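The chain that follows stands alone, in the form predicted on its own, written as structure tokens.
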Amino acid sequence: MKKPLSLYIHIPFCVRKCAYCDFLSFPADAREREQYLDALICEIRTFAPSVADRTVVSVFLGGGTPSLLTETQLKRLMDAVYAGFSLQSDAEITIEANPGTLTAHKLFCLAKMGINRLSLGLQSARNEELRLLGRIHTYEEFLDTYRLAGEAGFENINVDLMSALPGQTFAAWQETLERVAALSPAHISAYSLMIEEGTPFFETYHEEDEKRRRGEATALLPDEDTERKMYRWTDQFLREQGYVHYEISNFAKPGMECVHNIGYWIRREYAGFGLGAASLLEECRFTNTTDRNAYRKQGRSAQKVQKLTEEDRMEELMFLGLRMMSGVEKKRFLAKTGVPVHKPYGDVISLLRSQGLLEEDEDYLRLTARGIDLGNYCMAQFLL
């Protein structure tokens, strides 16, 4: 039986950078996009024979905004994927898209190419919040895109949302989530805003964010108690709407959990293509260059390589696995490392259990609700 493999393909282009975004993305003209696509397809074709012994279970076109590519460009890209790799018959193939960048024709073309999952970056159902974030669309444009996607045959649609925005009240977050849940998408990703260095938001809100994290009052960002209230209400509300809370920030209708992202959390092997893309193969991490000119000239040969140690693998199994609501499976940890989880982590497990942050049954270790609130502290304890 062939080993499973996931593919990540990075499309770094966007109309403009959002105020909170620290991803590797940037505006580019038509010529640069075409040159990048040529380099990307060359990288895929060159690398594919080295994993001929694996079956691809998921493909994820992320960015940036992959939906900015033309129909012809996307077809060239997908043709290279199909020609180079052995895809499982029901492989999950996702494309990220911003509302307003998809037409009815493009959506029908995507479906015809075999893309079967759409991830729409809505972030908020309130236009004033979208303007604050620097998004290029309105809520009404999202609704039009969502309707067109359904008409094109897309049943597996994820909607990305963001809470704890500057000036956002608990009631405003409720409104956004209620509006989106009423559409009944297959999947909802609900993340709290992170103020990242190098973004416009960092310049504006960094000091306020530090105050929030110290538990001090702030007029600009929701305080820590409100942020936790948002998170807990999200969990309760979406469960009532029939969603499974399967990862800290992700909710799905039963059977519609994201195959690709679960692969990251359980450390399934994956190959990344494009600018800055990372791979995990044979317990090595490979990371492509983030230099645009170097990538176009050298492709995959401009990589950084890190051979993971036994400690690295154990740490990743714990702090990635604990993102899953089911937790870290003990049998899987043993199979992947050759040692039971209590051998390297017995003292840490005892400590976190005594603090009410971790719970354990015969098969799994998982964070409690309070453990999720203090997730950064919990994860740090598993660094060897």
The other form holds:
Amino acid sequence: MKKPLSLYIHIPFCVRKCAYCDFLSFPADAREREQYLDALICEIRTFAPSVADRTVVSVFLGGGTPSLLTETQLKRLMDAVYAGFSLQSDAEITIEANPGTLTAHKLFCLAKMGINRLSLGLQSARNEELRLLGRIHTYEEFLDTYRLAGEAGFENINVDLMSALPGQTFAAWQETLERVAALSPAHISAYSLMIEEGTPFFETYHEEDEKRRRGEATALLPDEDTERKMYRWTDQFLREQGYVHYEISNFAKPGMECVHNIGYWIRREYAGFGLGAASLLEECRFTNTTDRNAYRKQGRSAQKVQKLTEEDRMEELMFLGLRMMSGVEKKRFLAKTGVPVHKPYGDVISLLRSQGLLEEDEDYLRLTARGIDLGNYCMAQFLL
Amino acid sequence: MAEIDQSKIRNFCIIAHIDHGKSTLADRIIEMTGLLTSREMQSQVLDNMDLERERGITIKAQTVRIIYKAKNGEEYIFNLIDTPGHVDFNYEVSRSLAACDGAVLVVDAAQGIEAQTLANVYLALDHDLDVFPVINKIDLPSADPERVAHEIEDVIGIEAMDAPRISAKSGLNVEQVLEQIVERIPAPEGDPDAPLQALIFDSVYDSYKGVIVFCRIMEGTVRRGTPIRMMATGAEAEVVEVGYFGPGQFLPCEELSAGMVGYLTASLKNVKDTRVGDTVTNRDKPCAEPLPGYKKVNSMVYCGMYPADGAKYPDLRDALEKLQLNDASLRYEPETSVALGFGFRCGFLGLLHLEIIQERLEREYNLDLVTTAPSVIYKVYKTNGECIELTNPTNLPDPAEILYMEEPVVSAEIMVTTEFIGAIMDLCQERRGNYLGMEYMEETRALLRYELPLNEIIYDFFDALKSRSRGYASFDYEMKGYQQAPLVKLDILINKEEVDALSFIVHADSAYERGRKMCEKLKGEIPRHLFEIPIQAAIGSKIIARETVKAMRKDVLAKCYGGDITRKKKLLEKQKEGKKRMRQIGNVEIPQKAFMSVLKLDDK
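Same protein, different form: I have the form predicted on its own, so give me the form predicted together with its partner chain.
Next comes the full complex, this chain leading.
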């Protein structure tokens, strides 16, 4: 069997930057988008032959807002992908989209070019929260897009949501989640809002966030207890609705888990294309430049390479693998590293188990509910 | 060099309040006498430690010899001895003054006389130096040289009407200062053929030459091969080299004779043998008496210094040893703390001295240090009649064995403009000051005299003084003695365990307040753990304050995908790195900086 590979393609454009967003994205004019696409396709063409021996099991068009590209641009991009790589027949091909950037026609085109999964950035079902976040759409516009996507034949749709927004009450979060669950999408990602440096939210809420980290009362952000209550209720409610909680922030109908993202957590190889995109190939991590001009002129040659050591591999298998509810499969760890997991991590495992943060059965190691709450503490222990 | 005519030598220093322009004037004199061109001149030649230049203070005495061709056509040798400018180094200042025959008093034309101006002038007059004033910074818009001249006459009582009005910065009228040095500072006296009698006013350690002794020859002559003896320490050696001070370099010469200022080396390995204030004489032909005024300087402030990384203990020991080679006033002895492991209890002349040593250890020796709260030396009188000198609060005997305790007090002089008198008196009151009196210098300025416990001024008194007087108050103090006081030991318990490195001695009346502030501060410094951590302040078994670090509830990254694995890993690494720099007390991890943060308990 050929080695499996995932492809990530980064489209760094958006209509405007949201107040909480720290991704590599920015508004750009039509000319810049077209130039970028040329460079991107060139990168794909040049690189593709080097992984001719791999089978592509997933493709992910992320951003930014990839759905901002025109039908023609998306077609050129997908043609380059099909021409360059050998895709498995049932490969998962996802595009991220913002409500309001998709028309019925564009959705039909996406479906026609083989894209079979849609990830919609909704974030909230309440318009006042959408305004606060700086989103470009309303909940009603999302409902339209969602309906049109169904009509275009999309069955595998993810809806991105965010909890713990400034001023959000527990009841407000319940309302968002209940409305969305009622639509019964195949997949829901429910993230707790992180206050990231370099965003307008950081300026406004950073001090509050620091207070919250110290366990003090907060006025602008939901406090720790409320935030954890939201998280636990999300888990309980979505399970009642027939979803599987398979990663810290991800829920899916059985069998609809995201093939692409699971790849990151189990360290499947991936090749990233576009500005700032990362790849994991042959135990090296490559990171493309984040400089627009350098990327346009030099493409993949302006990239950083980090050779991963055996220790890096073990650490990553643990701190990524433990994000999954099923945990880290001990046999797989052995197969990937050649050593049983207890050899490097015996002490850490018994410490975390004694603290009630980790559980172990015959085949798996996984975080407990409290272990997930304190995920960073647990994962940091696995650094060698 | 040919025979030197004693009458053509001028040995002098420049004295001033901090920032009144002492070092700038020194630079200008050096530049104008042509020793260095202004292109070669690095600003403030004499302050050659990085730290000195950054802080704008002089730590070690520095000396330079320059040749000045006066208007009368004669050439004169000037030996300019730059003195340390801080109260911590008062003794060094007094020895430097003793090496001079006169002093140039620099007064800021805008600020006038300040506390250190007075302290330095009195010190100079005590040494029978001829002092003449110079009014500096006359180019400042707020300069009022006439007022300042009157002030100098009224307050100090020295003639100031014809004092040179200068700008050391621009060089304006500095030649008048040079002429007055020739005219107003007496030439040295002394018999070159008498038995050797030389005053040590500083020494530095050089890894090639050994100790280099800075001295003023009072009587006699010293040259290569002279057998010498230090009269106080008894150290003996044979002189290897004598010379004088070029700017930033040592220039060997044939001999140093009475009236001259220079250096000698004699394969001495330790500055402890060549204490400041000691007298050098000829072993075979000794002088009858040592020069007056020698005293062994004592440490006033103690603190524990620990390497942040326990494995660096030998490095810290080596670094202290090396620093001590150059700084005989630095004391240290090994001690052990339950919380901090192996380290040293170090003694300093004052808080500035402490800070300087700490910074030098960190910068020059690349050490990461944990310092405990500075403490003064308390005298503990025990019921069994014994008296112990306590430098580490942890060693306080059981209260049942203590009859009473005494703390050191200083007499302080604070110069302040009248509008801030109330604020400064409040401050001194808060710091348990005993009001001694007040004198008006002129209508708008007064000199306040207080007796203050030393432990009330070693923390942040100077900062508080400056902030409450908008920078206008100046301050000087000297040790006075000991007085009885109700003192208690305040202990800090973290998760019910006493942390020895955080204990300190405090006046009973301020114990509650200090305890509360400590707990608050520590609460902000100790990271959350898997369990709740009580932080308590206690006197004996009585808890007087408490704070709680809540148990950790949530610390998890919502997202981690392919593009940010490297970044997220760095975040986890940082978290883990942070843990390494922690001290384990029981099952609580305390960051190193928590030990330091309690040194800065803001008043406001």
